[in-house]
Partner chain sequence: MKKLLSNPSSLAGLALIVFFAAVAVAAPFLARPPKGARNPYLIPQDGYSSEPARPSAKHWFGTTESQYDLYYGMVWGTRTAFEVALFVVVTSLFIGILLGGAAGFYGGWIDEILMRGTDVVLAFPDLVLAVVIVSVTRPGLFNAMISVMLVSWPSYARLLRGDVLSIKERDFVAAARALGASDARILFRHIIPNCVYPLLVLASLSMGRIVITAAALSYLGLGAPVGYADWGQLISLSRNWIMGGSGNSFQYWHTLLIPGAAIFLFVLGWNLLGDAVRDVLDPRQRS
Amino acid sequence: MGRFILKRLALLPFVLFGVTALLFCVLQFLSPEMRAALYVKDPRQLSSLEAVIDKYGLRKPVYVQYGVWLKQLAHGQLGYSETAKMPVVDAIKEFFPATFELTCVSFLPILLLGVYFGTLSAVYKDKLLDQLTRFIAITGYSLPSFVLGLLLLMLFYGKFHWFPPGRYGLDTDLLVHGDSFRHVTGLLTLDTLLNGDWAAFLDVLKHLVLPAATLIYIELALLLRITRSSMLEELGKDYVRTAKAKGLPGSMVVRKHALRNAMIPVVTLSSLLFIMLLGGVVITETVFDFPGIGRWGVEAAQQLDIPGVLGSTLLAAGLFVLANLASDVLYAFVDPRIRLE
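Taking the form predicted alone, give the structure of this chain alone.
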């Protein structure tokens, strides 16, 4: 297993190289003037486009530009993001913790509820519980996230003023940017606790409730369906009938035998879901004005912020490879046949 993990990690630089090279080539379809216009803020200074083009070497061959970017990357420099008004590395440090925090709050309920109710739905097929879980799965799968997000905002913020959008309120904002606040992890739920400020901690949690609830309901749907389908397939196999014929309790047959075999597709989906959340959920972050990595990446793409696009894409590609590695390792624990091989 150790050798397998090392081999997969050794492939990571090649995957990142391929992703960035492909993206870099696609971006070359933009004219140098279009890319240089990003750095010109005053329309009266359009005559300085050529100076910007010469400064950044935008007319040089693509392999030369890509080589310069790789050289900067080797020194830990990803360029300057005009969208974020800061270096790309600092922008990732600024926006990624917010997305990671939202992912941690959302993913565990999605996984636990999806596996639990998906299993019960298969065990009690066509019963009332099955009908309810299927209703949740169908509505969650078909309902656009921005519609659900706006409905939650109108109800719980517009009417009751319970859960506001954003990442924190005005009082917490003053605290977070104050000199006395210690930024330890970048995760405000933890940092507010480490600073001993319970009011700020509760404020941060209040701002997480609606975006997390939106993600849980929307993403839970697919995991419910996959778990239910996989469990129904396993429950109809001969080894399950044999276990029941031997007199084993139904709960033990489901938990010890069928569920473990049914978890293989669930592991695959869960790892992809986790990386999708980590890569940034653009629509949800936009609806709730949540300053995450996904919203920044889209804004960078809209404004032709090439360093920002490359930085966010590089991060997403690396996370995707690591998630695939994690799912392969989890297979060995779920399926003994893979472990023995």
Second form
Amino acid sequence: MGRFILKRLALLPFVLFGVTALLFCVLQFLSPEMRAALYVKDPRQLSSLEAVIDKYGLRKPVYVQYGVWLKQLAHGQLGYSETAKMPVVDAIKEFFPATFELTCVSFLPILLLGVYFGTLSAVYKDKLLDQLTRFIAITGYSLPSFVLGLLLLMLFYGKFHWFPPGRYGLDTDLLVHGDSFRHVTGLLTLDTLLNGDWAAFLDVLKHLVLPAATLIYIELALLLRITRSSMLEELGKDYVRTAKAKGLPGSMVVRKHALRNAMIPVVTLSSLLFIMLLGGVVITETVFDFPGIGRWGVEAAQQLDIPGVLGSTLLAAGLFVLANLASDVLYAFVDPRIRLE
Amino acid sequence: MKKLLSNPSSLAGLALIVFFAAVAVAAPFLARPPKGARNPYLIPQDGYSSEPARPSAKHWFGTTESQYDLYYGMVWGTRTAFEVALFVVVTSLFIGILLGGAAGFYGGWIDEILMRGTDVVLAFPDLVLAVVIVSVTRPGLFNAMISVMLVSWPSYARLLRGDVLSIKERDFVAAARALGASDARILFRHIIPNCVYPLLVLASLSMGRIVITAAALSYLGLGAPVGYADWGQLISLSRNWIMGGSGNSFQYWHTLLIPGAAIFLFVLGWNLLGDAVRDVLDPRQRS
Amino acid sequence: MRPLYPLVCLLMAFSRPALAQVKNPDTMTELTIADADTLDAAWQYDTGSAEAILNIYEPLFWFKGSSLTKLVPLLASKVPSRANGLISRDGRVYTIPIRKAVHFQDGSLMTPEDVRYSLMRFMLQDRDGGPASLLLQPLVGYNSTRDASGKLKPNAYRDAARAVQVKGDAVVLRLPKPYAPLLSILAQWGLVVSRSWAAQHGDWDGSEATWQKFNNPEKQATAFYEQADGTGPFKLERWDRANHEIVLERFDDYWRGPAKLKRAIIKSVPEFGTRKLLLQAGDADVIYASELQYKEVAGLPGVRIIENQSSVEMNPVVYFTFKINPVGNPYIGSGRLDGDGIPPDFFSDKNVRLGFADSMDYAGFIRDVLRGHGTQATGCIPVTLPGHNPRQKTFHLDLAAAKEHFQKAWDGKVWKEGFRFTILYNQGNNEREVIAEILKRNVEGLNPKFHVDVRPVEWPQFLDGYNASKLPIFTMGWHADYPDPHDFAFPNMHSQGSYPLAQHYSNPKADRLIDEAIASTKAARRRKLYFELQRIEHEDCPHLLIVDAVHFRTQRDWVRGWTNMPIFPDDPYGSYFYQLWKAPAAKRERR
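Could you please show the structure of the form predicted in complex with its partner chain, as a counterpart to the form predicted alone just displayed?
Everything in the complex follows now, all chains and molecules, and the chain you saw is the first one.
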């Protein structure tokens, strides 16, 4: 087991290297002028375009620029993100907690609701509950997050003014950045509580409702489906039939035997899902103007802010590798038949 | 096939897809392009004012920002949706089969290289990679399709590789090998046909995802240009209007709900169909 | 206490509605779309940064009220003029007496040395793409501290030091030759920073030995990037870059007396819907709303629209490229005059340009897109500046004349063969898109063989095509660096200006007029020269001018004290917070 984990961890640098190399390959398509657009935004600056290109070394071959970047990396620096207007390392520290908070708030409901209703749906196959669950799953799976997000905004912000976009309102903003506020975890829900400020806590929570609701509805679908189908598969197996035939009560069969085995793909999927959310939920964060990794990454990508893209993708890619590893390890725990090698 | 038609939900999915296909085919009759238009996909504009107009006899679905006729956009956008979905699925399936098959069959360092390659692509948040590719190659519908294709193939490759690996060990493959069949013959006659069903299931299921990803790119302003009949593009035009006008929060509901409903139903259709196809093709699901 | 209780209740009952009307009474929140780039006065060249910076730092002079020509002293104690003898007779020596007893926000006293340091730093930092040339050109006579290959000019420090000297309580500027707009440049760009603060925080200490180290730095490397110490009415409380907001706090010891507002927030919110909602809820006091969004903010309860605010800009302008770069150029079709493209020198034929000029529906554009606000531009010098000639002849939509021009163009070949090319506009700019569409429709209507494609491009692609002169027609605009006709004449008409360079347009006569006007300090003479320049402009037609635009400001009706300062960054959306305060709106203003 230990060897397996070490072996997989050793892969991490390779994947990260691949990710950055791939990005720089894509950059080959960019003209120096296009990359300079990050620094030259005003018509008044047009006359010094060439100078800007030279200053940032944009005319050099891409592999030379990659070398420069790698050298920087060796010094623990990830460069400066123009879109975040801060060094990449600071940007990650700034945006990651927001994404982490949103992920935590959304993930638990997804997991609980998904497993619970997925199992019920399989047990009561083709009953009303099953139909309902499947309906929710298939609609959630079919609804683009930006459509759902905009709809929610239209209703709960435009009409009722309940849940505004962003991460917090003005009062909380002033409080959080005030001198007396203690930053403990970086998660504002916890920090506001630790500082004993209920109003701010509610405000932060209010801002989490819509993006979390969007994520829950859309990501729930996949988990529901997987739980249900995996459960169905187990319930159809001989050992369950045998157990039932032997007279074991149905619920016990479900709980003791089927559920445990059916959980294997669910565990894999949910650990992947968690990390996928952590890597930044681009569209949801964009729609709700939520300052997380995803919004930053996509903004950087749109503006060709290369250090920004590299930073945010490195983070997401690193998490992805770790998540895969974690899911494999979990897999082995849940399913004793599997041996890791 | 009978199974497909007997199940109400797959029937509904089929009906939706048939409906959209009919709209796509009949687009020139349903929404006649204005005379002299060189590209029927460009939505006609009725004036320059930015404020969307509500549905009326002249504009059945109203107009969206900058007076683009929504009805026209919806009808021709159906064609765009099909083009995007089919193109991306077919091309990424092709790449996936090629690379995944080779990796699974040959194993060894080929497998290692190809799978590390898919690892790298999979490690990207797919939308971010797609956005990078489009931004670099310049925004546009075709580039958006290419970028979605480039981020979707790894899942096919992975799946196929896994299946090829397991089937490779089965008796009938060993038998074929013992009989002296060539690599290509074994791969294409014995192995791939046996793992093509899961692949098709995945493809039909991912149809909806692909439409959504492409629409998301358009929503971010990286897909079709403004005024091109594309649902995602039309939704992004509604962004400024979801708060409604003074006094009526739902004044411009049609700018979001109509294209939103179209995408939803289109994707729903594919998903229902995909589910049904899986139930039919995937023997493990048979009960 | 007890007996008073009913009274208090009564008072509260009466006073509450009035008080409740004003949310956050001593904080002003402004929502913009521009995001600040830096807080360094020498680095900034964008409106987002400039607005915050001009609330923190102060120049030597500022414009009086809404005027663009009359200056009042700010950190100077007098505005130099020939009449008061502070400008020498030959127009080359300016003596600027500096105000005394002004303190920086860190408590130190501002001295003429600080002024000298600030002007020197502005010139010598000279980052690529920055504003340094605005002072370098008048004070040392060249545009950059580096030569074309990027090497430092060794004498730059000495030249700057010779031009800017301290003499007693005054700063004396010596120019290589007279430069008419110098004072209005200083009013906008000569912001005073503290030399000692800079040195303490690791920025340039003002010495000759170290200036090279601070030349053309990385943005985040300057001490002023995210910290500030000015003399202005507001201190920097915090620049929250993750949330795109700058929070300013009142500087209580401000030399003109403390501001009425305790706090001012400038926040960038790109989504209009969000801005509008925050305004409606009273959480924002001022928001940016474009012409496109007028209908959505007009008539909102508690919101006041202040219409018809003049600007110092020429936007949009449609430029023709005289010599298009044909290498790998997707915008000119076949590259020949065969009906399926255009030759690279297509627009060098004046008749082609005039044909387009007569096909533009100027009045219709102003009527439909700008709701009838603004007037047609008559020359590259905006209506708000001296040198503008209201009687200059302009183009009008005249399709018959357009047809005639196209028939004559390229000896009739254009009319016979037809053409095809692409007009580009930057994505998301509605006005520019509409202009392209109008041109397309009208020109294509003249002859079925005329084909104009209209394509949006993202800024990077635009820049790419622009720099390589690949764009046949492009639409851009110009916002004033400082309110002087030269700032518009040069970039639009001088063969060394940014646009003519990209267009490959040059007219020696225009160059001569511009060169003469900048060196002349007599207003009447300059006016005559600029009139002549704009006559040539109309005749040559190197670009199409559309409108002298006016804008509207959107704010809560409880915002008081705002007067238009057309040259202020992002005016009329931007705010000089010192003049503002909040008080319940008078009844008559409510709608």
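For the two forms, the rigid core is made up of the largest set of C-alpha atoms that agree within 1.5 Å on superposition. Bear in mind that the values here come from a model prediction, so they are computed numbers and not experimental data. Numbering follows the first chain given and starts at 1.
With the core held fixed, the Cα of residue 24 is displaced between the two forms by 2 Å or more. With a cut-off of 2 Å and the rigid core superposed, residue 319 has a Cα displacement that falls short of the cut-off between the two forms. After superposing on the rigid core, the C-alpha of residue 10 is displaced by 3.3 Å between the two forms.
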